[in-house]
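We begin with a single chain expressed as C-alpha cells, specifically the form predicted on its own.
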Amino acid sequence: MPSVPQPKLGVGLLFNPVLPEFVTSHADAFDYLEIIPDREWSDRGVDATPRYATLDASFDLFRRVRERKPLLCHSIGLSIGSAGLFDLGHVDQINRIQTELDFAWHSDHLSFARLPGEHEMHTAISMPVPYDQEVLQLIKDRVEHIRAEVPCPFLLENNVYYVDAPDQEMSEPEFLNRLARESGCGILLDLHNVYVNSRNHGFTPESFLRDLDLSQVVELHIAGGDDLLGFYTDAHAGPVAEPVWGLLEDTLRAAPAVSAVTFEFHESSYPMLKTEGIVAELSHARRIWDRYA
C-alpha cells in the first residue's frame, strides 16, 4: 500500500486568477480545489520580518471554499532540487497556511528553478534533477524535514524535461519509485508531463507507466499543451490533450491509491475554454473517474 493513503476526493480544479467567479458559481462542477500558495502571497525576502504577506481576497475565498470542500496545496517555489539552497522559510510558510486551511495533502515539483548566490537567480522554468544516488539522498533528507514540519502528507510531481541529461544512474520511474519508498512521500503523477516527455524523447507513455510503481501515486494531473520551435510543451493550453484521456483511463485502472484527478489550465487559455469548456473538461474527467475509481 502507498505510504500516504487518502480518502477518495474525486475530480478537482487547479485555481488560477480567472477562476474566482467560476469557483463561486459552479461549485458543483468540482469536488475539491487545489491552490498554488506562492501565487497568493508576496515574499519580501529572507531578511524581512514578517517575510510573507498573503492576499486577503484570495484567502477569504479559500476559507469559504474550505467550509464546503477539501483544499489541496500545490506549491511551485520550494525548488527542492537546488543543491545549494533549501528554503526552510518556505516550508514554515506552507505550515502556517496548512494550519489555517487544513489541506488534505500538499505537493511540489521534483525539480529546481532557484540558483543561490550573491543575488539569487531563477531559471523561469522547472529544471529536472539528475537521477542519481547523490540527488536521491539530498531529496530524501529534505522530504524528511518537510514531513516533520508540515502535518499532512507530502507529494512530489514528476517533471517535464526538454533535454536528456547524459549518464543517468537511474531512469525517471526508478528514481520516483525509490524516492517514494525510501522517503515516505507520495507521487503526484502529471500525465500530461509524461505525454510531453514521450513526444519529445521518443518513448511510449505506456512504457513509463509500466515501470512506475503506481501503488505510490496519490494524485493525477491532466492538462493540454502546445507545439513550439520543434518541441511539444507543457503549456497548460486549453483543453486536455486527447491522448491524456486514454492515459487517465489506463492509470485509474492500475493505480489503486489514486485519490484525486486535477484539471489544470493556464489563465491565458480562458478565452478559448470559457466557463462551458471548463465544465466540459471536468465532466469528462468525472465520467472516467466514476468508471474506474
Given for the second form:
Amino acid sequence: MPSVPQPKLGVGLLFNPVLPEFVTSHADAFDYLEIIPDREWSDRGVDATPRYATLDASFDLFRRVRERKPLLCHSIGLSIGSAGLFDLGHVDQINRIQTELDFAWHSDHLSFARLPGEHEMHTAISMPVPYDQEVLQLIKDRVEHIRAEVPCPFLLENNVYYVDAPDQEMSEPEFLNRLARESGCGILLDLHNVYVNSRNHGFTPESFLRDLDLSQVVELHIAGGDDLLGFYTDAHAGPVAEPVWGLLEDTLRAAPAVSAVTFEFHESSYPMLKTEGIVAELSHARRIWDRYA
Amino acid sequence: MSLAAYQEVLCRMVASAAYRERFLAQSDEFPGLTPLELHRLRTVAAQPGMRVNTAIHRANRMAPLHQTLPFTCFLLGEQLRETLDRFWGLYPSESLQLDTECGRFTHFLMEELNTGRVTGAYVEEVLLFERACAELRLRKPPLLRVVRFRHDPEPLLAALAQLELPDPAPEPGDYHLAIDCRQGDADFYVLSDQAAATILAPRS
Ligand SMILES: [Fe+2]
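Would you mind giving the form predicted in complex with the partner chain, to go alongside the form predicted on its own above?
Okay, now the whole complex, with that chain kicking things off.
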C-alpha cells in the first residue's frame, strides 16, 4: 500500500455530535466526511445478539451525505495492538456498514486500549504498543485478516504517547514503514500527533517525517491541542495548531500521493470555533491542498 | 502471554496512581513479565507523562457521563468528583460504550442515593429521566416511558436546560412525565394520575 493509488478526495471533516447541522448547511466546505462509527452505535458486548444497535438519525444523515460525497470510516474501537484480544465481531460490523455506506477506505489506530477478561477492561486512552518484532508480527496478521474481510483499503494511524518505553527494537517511523510495506495497510499520518510527540519527547517533527516512508501515506489528520500538567496534549481543542500548517505544506510537497486531509476537532471546542471557525480551518487546508495536490 | 501481562500492568497503572505506586515499590512481585518488560514498566511508571495518561483517562471516562446525564452531573455539583472516584473504584475500567457505562453509573448512583451517600432534592428523578431519554435515543423499547417526579417537572427541566437551579423551587407533588417516541421524535407531556395508572398497570 498504496500499491493501488487512492482517489484524490481533497479536504474533509471528522464528524462529531455538533456537526449534523453544519454538514447539511455547509456541504460546500468539505469534500468528504469521515465518521467514527463506534460513536454511532451502541455495543451491547461481544456475547450479545444482536451485538450492535446503530443510531438511526446518524446513519440517515450519513446515507444522505453519501449520495453526494465520499465517506471515510475512522474507527476507535478495534484495539489492534491488544495482545490477548482480536475482536472479529468488530471487523464484521465494519464490514456491514462498509456494505451500506461504501467507504473509500477505513482506518483505526496503531495502539491498544482494551484488555481481555471476563469483564473486559478499557483504558479510555489509546496506549502505544512497543515497537518490537513480536508486535509487528501480531499486527501484520490482524491487518491481513481485516484486508481479507473488508473490501476497501485499510489504514493505521500513528499514535500519541506521553510515556516512552525504553529499549524498543524499532523507532516509530521504522515500525510504521515496515508495517505498511509488509502488511499492505496504508498510513494515516496524524501531523498533530507527530507535533505533540515531538514537543513532549524532544525531537523535531521534520526528523520524524524524514524517517517515514511518505509514499505509504494515504491520509493526513490535522488538529489542535492543549496544555496539561506541563505536557502538550492531543486534545483536538479548537483550531489547527499553527506549526501543523507548516508540516502540512512540507508533507504535501514531499508526498504528492496523499489522497485526503482531514480536520479533526472535539465537539467541546465548538463554542470557540463556531461555524465560521470550522469553515476557516477547512479553507486554510484547502489553500495548501490546492497548491500541492 | 508476556505481552498481555505487560499491557495489563500498564493499563492498571494508567487507571490508578495507587496501583502505580504499588508497582514501583514491589515490581518484583508482579508475575509473568520478562526482565525487559519489567525494566520498561518501571521506567514509564516513574515518567511524569504517566500522570497525563491518568488525567486523560479520567477526563475520557467522565465525558460519556456528562454527555448522557448532563443535568444529573450539574445537580451533583461538588459531590460529582467523589462520587466518580467511588464509581471508578468499583469499576476500574470503563465500557466505552455509552449505554453500558451510563447504565452502570445510573445503577450505582441509585444505590448511593438509597444509602444517603449522595443527596440532592432532584437528583433521583432527573437521573431516571435522563437515563430513559438515553435509552430512547437508542430506540430501546418500550418507546413510551413514564418517569415519576416528586416536583413539577416542567419548571425543573426548563431551569436545568439553562444549567440553573429552579427558582422558585418547583411545586412538590406526584407527577408522571411521559416520554413518547412511538411516532419518531420524542414528545413530552405530563400525565393525569388516571392515565399514568393505566400506562403503569402491570399487564397480564
Ligand atoms: Fe487523528
